[in-house]
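Read the single chain below, which is given as structure tokens and is the form predicted alone.
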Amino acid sequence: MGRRRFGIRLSLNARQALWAYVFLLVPMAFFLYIRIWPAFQAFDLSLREWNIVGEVRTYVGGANYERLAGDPRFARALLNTLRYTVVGVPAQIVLGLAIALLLERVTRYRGLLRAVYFLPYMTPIVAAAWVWQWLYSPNFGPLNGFLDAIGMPAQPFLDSPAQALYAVTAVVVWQNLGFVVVIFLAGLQSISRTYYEAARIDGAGARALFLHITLPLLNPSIVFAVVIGTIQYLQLFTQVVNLNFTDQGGPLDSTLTIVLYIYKVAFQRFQMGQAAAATVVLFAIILSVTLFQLKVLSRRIEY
């Protein structure tokens, strides 16, 4: 009766599509409210002065960005984050690909080995960071015990401004490695065996198979792993905070990241406008780097 009253006649497919759109509106509205709306709020806040306690948000234009540009700690955080990304992403890509290639050749216990490599990724980041803090301990850590056993001097690791950043990067690589291995294993299993068989008939060796078949056809997996890994390193926070809990970002700001800088400015100095400006800068960096990587790395390979 309702359709007759309003004079609307919909086919079954149209009604199904209409209900699909109705159900899609709910998660879409949730996503816009949780993700997009705070982004606009952050941009608006970056143009204002607000100390989180008061209700007045005074418009100051680009003053927060000027203050950010003149802050040497922000420059240090930016440089550190870049170093984390440049060292960590290639390391976990190369190691992940090597382990995935080895696992693909294994016929027994492959599932068990894959689970062992994936286990660190499922471990809570805070728990893993505190365990690694103990491993890195200069006084009673097992790593220095091992170095002493083989006749090498003890290392300060997290207590050294020169070593701390790389010690943190090693932990992040260790934790992300299992995820990267799973991505590459899925990519390797999607490559048809007929390509390898045809190439072997033509006399191709192992190196040629890897360079001309495996690597090109693995491009979607490589792009995905690089983009996701880069975003993870640009947003690095939890490992840095918990590996050196009494001197977060230290020693001497040698492990300070952009996200940790934002946290300190917002919730220790209560300068919400400057923290929002740093958030907008980080968003712009992530967006620019992601678009650049997708443009440069993506290849459409057809055989």
Given for the second form:
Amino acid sequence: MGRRRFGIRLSLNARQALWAYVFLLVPMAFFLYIRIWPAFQAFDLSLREWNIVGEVRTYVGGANYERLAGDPRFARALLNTLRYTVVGVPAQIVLGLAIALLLERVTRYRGLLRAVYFLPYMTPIVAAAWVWQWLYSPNFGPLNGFLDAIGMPAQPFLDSPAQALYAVTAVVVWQNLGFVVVIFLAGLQSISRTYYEAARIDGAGARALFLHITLPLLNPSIVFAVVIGTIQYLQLFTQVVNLNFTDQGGPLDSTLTIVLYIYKVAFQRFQMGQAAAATVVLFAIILSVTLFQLKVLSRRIEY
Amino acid sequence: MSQRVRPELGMVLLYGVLVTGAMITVFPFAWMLLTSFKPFHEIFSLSFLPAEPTLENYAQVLLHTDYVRWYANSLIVASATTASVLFWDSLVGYTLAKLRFPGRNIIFVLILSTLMIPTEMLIIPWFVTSSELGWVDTYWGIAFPGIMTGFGVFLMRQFFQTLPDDLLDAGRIDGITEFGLFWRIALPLVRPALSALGIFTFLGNWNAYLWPLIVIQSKAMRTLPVGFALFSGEAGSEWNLIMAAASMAIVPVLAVFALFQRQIIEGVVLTGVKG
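Here we have the form predicted alone; I need the corresponding form predicted in complex with its partner chain.
Expanding to the full complex; the earlier chain stays at the top.
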């Protein structure tokens, strides 16, 4: 009896491992072949010249990267993407935090209000972008109708190189706001009331409570919202394409982003090597920005 | 302090700000819906309500474009992908959380590392592979990059880890197979995580744009976002038609939201806390 039990125990361990490998067979094939291997292929392709038609993929070393460095449109795409991020992320964090703080104070209709703010986040980006294209329309759009009604001059919005990028950013903020609000509401609810009560007994005012209790304890939520938001803005594509559909990238490339640049170079100009090089640059940017943010933002305050 | 003196005034102000914000948020939807009922000659008048409301725009979009086909395509791709993700991500998550075997950590780190790679970097190699294997312009071609996700594996692993090992050991003694343990005992216990993952996977695929835009070539294979974008480009300034098509594109999302509001909100929180 004892010997048999020992024997079964051993084979149980081995059997468990065998089952595990059976379970992981298809998934590992997927992750290696569809997710990891293509990343190396992108690196490889970025060192080659290939126009999609021929079979020949000549090794050209860093030529594609040099071409990128010398392309003013790529510089433009980089600069624009930076602008989107620097304007959009703080805007949605501040607005989201403000709305969450206000929502936390109300007792009636909180669920309904939260649902309304969340609605744009659920909406298909393509459909929302086309609605906004109409709202922004310079001649017949409701926004200019509104400006006219309050006695302000009409604005070109998406048709102006100076305004287009900010008009696009406003749509993205509108769309992301609900997500940020929900994250902050959850963060606020996890802060124990006792901290506030103790601080109030010590005579702390509303400002001090916010600065010394709410903000530090909300740090994990803020880090998350900043990191996720930044990654989203660095990968901006769908809104940009669909808001200026006839002039993708906006007037004078004023709304062009890195991903739209990659799409154009790869699937309109068929310079696959150069496009692959741009994806490698994007990967490097996203990786370093994310690691930097995680390090700096989460280190600052630790409790 | 000063707010304490006049609490009712503060409350009025609070609701005033929140309701104004909510109205601004909702305005694009209201405009879209109202324009979709206006005949063409009314759309540039800027009146909020349609003077002669009509269903003509909806009929036009449904009867004279491939809209219904695009809708069906999106449903097929999004449903199949969601089913696949739910099955595989939970199986892998369970295996990594609950089974002991050599190489477990390496495999986990490998899958986790895929989260760092932006999709854009993979798209060109995917396109090459799809062309070589004849996947371009097929449902499989649209769906294959998303049939499993590193994020889902991570999420499910977190949840399976909270299950007690004794439970599974008891099952093992009763002679249940390892797959049976996963399917009949562990899976029903993580239903909240499954519904959150399922809803977000469905919505993500329903709304996907970049990859479908690249891999789809024929009009008939377009998913809703691709079909809608290209149709709108062709429709030009017929905003009444575009708004009708947009209204219909939003319906399933609204339905999902109305039905699963709690799970969706919890899902966002879940991903926020766990991610």
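Positions refer to the first chain, counted from 1. Throughout, rigid core stands for the largest set of C-alpha atoms superposing within 1.5 Å between the two forms. This is a predicted model, so every value here is computed, not measured.
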I want to check F30: does it shift between the two forms by 2 Å or more at the Cα, with the core superposed?
yes
Taking the rigid core as the superposition reference, indicate whether the CA of A284 shifts 2 angstroms or more between the two forms.
no
What is the magnitude, in angstrom, of the C-alpha shift at Q16 between the two forms when the rigid core serves as the superposition reference?
6.6
